[in-house]
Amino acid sequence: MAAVCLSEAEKLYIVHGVQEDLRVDGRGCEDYRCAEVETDVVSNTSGSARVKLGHTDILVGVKAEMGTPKLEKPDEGYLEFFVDCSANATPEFEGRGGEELGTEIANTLYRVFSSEGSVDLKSLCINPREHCWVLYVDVLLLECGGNLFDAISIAVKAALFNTRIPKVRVLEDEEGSKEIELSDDPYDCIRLNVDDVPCIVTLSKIGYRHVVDATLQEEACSLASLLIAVTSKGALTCMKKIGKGSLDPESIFEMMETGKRVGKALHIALQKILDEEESLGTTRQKVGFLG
């Protein structure tokens, strides 16, 4: 992950500010930076989204392709995640530098979406044991400004909300052989229900307190962080500790409660933006370099 070099005086300034619930950029400990969310930004995908959270810039594309169901779940489709850390984000990602971080983020996404009910995978099944939809979720990290996991989870949820999967029918002839017929109408498609898709809330321990949506400078002052996947109803689906420091049980329980509270507010704000953008239809103005 991208790192910044801070002097001891700068670290002390940040830590003391957090103790007083006043961060360097004026936010409180439970406040997110202003986020920009835009969907349907890549034309050759089934769904896409771009999220800017402070100086963190994430682009996600979802591609629906027909595949074969997994043996252990013959009546379900599945998701595949790939994360590419662009060298433009930080020089540390040049060559094979970003591979390790990309693998870590992809594994975290697999773990978050492994909880039952996050996505209705049965709706992706076309013909049990034979055909299903496979959703390839490609994450591109364009700029790294701290709090990657939260920004990526927001972008993935927005892209899945925007995803349109073609409607198909299975036809069986007299001999018993099956054919798949694709609808002629390009607007005849199915949408995913993303109500239960969790968002990740990262809580970074700084001094005796914890903050959400840490900047790169704040991450440099934190020895341990807790990643919490929270649904829109405030349920925790998975938890992961990162960093070389330790967390005592009391801190973990406090961070979990903060994560639930902040996560529910995050889902409400995100859903409101997505619904507003959806209501504009084709009349909305696209912004950014992808517009």
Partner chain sequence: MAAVAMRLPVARKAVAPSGSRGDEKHLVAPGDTITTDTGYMRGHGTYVDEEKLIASVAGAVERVNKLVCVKALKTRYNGEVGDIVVGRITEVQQKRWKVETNSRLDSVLLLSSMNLPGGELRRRSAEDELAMRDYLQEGDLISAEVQSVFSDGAVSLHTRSLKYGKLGQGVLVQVSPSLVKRQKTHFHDLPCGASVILGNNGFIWIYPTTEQKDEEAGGFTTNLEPVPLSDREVISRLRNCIVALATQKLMLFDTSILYCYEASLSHQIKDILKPEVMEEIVLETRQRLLDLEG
The other form holds:
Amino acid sequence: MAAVCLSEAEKLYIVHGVQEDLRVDGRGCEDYRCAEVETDVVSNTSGSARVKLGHTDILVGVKAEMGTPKLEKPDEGYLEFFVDCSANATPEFEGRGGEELGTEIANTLYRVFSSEGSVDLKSLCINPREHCWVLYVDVLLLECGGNLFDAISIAVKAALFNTRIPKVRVLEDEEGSKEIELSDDPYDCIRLNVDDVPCIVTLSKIGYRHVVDATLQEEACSLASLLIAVTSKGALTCMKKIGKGSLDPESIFEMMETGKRVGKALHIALQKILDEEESLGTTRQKVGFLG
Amino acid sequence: MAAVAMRLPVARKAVAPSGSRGDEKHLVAPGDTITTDTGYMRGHGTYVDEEKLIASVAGAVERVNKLVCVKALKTRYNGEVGDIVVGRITEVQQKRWKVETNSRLDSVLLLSSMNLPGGELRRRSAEDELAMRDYLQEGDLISAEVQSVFSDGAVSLHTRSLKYGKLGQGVLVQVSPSLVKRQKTHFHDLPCGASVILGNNGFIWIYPTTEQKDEEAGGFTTNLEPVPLSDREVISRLRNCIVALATQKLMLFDTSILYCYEASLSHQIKDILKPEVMEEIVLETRQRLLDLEG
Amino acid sequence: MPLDHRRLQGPDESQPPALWAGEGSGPRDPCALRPLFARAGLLSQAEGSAYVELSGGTKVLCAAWGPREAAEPGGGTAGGGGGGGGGRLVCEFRRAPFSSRGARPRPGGAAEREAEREAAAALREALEPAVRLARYPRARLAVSALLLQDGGSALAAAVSAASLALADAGVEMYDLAVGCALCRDPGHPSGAWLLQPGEAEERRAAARLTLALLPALNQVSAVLGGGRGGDPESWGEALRLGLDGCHRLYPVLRQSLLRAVKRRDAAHTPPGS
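Target state, the form predicted together with its partner chain; input state, the form predicted alone:
Now the full complex is given, and it begins with the chain already shown.
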């Protein structure tokens, strides 16, 4: 990841600040940076979203394609994640440099979405054992400014909210051969229910306290973070320690509580903005990349 | 407790340029002809083709007598002798440190061009060479002055004054070098209760004002005592103000920072970075600066 | 040897019928640990090695190599560890092609490799806090874990085995890392966590969690889990149960390490003295 190098005194300043609940940019320990969310930014996708969280900039595109259901789950569709660390974000990602980080994030997303019920996969099934929708979720890192995981999960949720999958019908003739018919009306779509899609809250341990939405500088001061996926109802669906340090059991309990609280607030804010955008409909002025 | 602010992006116009005072700059893009007059001399950022003087960078044309230069507005730092810079040590080498100063090549700080602890100017012994990492190690920040610029553009620094040296606790903000206004002094103890070093290279260091300048330390001992909360608030506010000014492309110098700080006082520190608040306080700052100029 | 993929006539994914035959495991004590067998120092060429077996079929063999001079000093970010002047810990996790009950996965298949890589990263993060990497500047430590048979709780067993192997190699460590796995049985009312689940329990589980603990320091070095959502309290309970399990496993690992040390000691002291 784009690493920043800090002097010992700078780190100390950050650590003391976190202790006093006043971070370098004036935030408290549980405050997020100001986030901008926009959906439907790339027209060749079934759904897309762009999220800017401080200097972190994420673009997610969802493409729905037809595929065959997995053997273990014949009546469900599935999601595929791919994370591309573009060299736009940092020159270190050039060539294969970003691959490791990309796989790590993709694996984490699989884990977060592994919980049944996060997305209604049954609704993606067209024809049991034969056809289903596969949602390819492609995440692009445009800029890294700390707290990638949270920003990516917000963008994924927004993109899934924005996803529209064409309605299809299965016609069966007398001989039993099946035919798939696509609806003529391009606006005749199904939408996904994203109420239970979790968001990731990363809590970075700095000194004796933990902060949410760490900047790159703060990440450099943190030895270990706990990544928690929280649904809008406050249920935890995934937990993962990242970083090379270790955590006290007590602080893990505290972090889970904080994660639940912050996660709920995050979902409320996100849902509000998605609904607001939706209610504006076509009257909303699209900003895209010219903002 | 937890504050999560989300919004839809809004296309924002940059705060309207101050303009109107006749100091409109002559802006050019690479390939633009600046002049066909052969009487001019070719400076940085230009080239001559078929007796025409053509710009090679995007930026503002500057003329000094017969010399025509184009100064890129967003670029890495081009060192000039006498500039005050803030830099970060990236490597400890034999008798010198490599310093990252946002310049196109790493800058160097020679062991011989710094005051050793104690402030005295003595001969550098072999022990000093071995103990270089004790003075400055990778990641440390220093303030220094540009001593000379090599032909390849690399910068050589010196810290041979008590005001330069290693930096302790504080916050670094990086802005474009062209936003830092050249002034007599780049060290300011602001009346709001904190100090800033405005490096010509766009590195800005904000730190708590110390009461007594410890002379004999020579700037190599760092105070590791926690900074009191009141100082932190001032520093955080200043940091956000500088970020706001830089985002809205206002020149940075002591007065603009101070005005911006005062304009921001009605807002919470963390709210300063919200786009609309940023716009509001920067506009107010600009108005006051214009009033000042009359 | 070239593999003739064209000869494979069956579907890409298939499972033997045995997989679907439920094994009649009745209800069990959720706090019961499966008997663990550990032996350190059994490979002759690696600097350190360990074998851990959980009764019920999980078998992990671990080897630790190094410390050696790192090929690329400074490490860079590619390898993950390093930075800060310390050494680098490189971990590998491999599943033997015949390790799982299902069909033999094609070795080197994309999905297989992804899963192994994730496990390797988890292994590294679990071990890094335990190893005094700062004592090995510019050096590289390699740990490879080979899962011979997956009978559930494989990653947890690999963590224990890998920390034993490192200790056996004489690497300076703050503490041993003890791994422990849990899963939540969907049959039980929510909140019933089982310690050290077997493979069948793991497959059925609604949620899974793997922990690693540094028992002497009482620090958690790995948390990796996911599944159907639960309250923080429920996960907290799992954490407590799992940490308790780690504490209970610790003496076994410690004993086996001391036994290995004693064996070496005996080899060093001349007989009769």
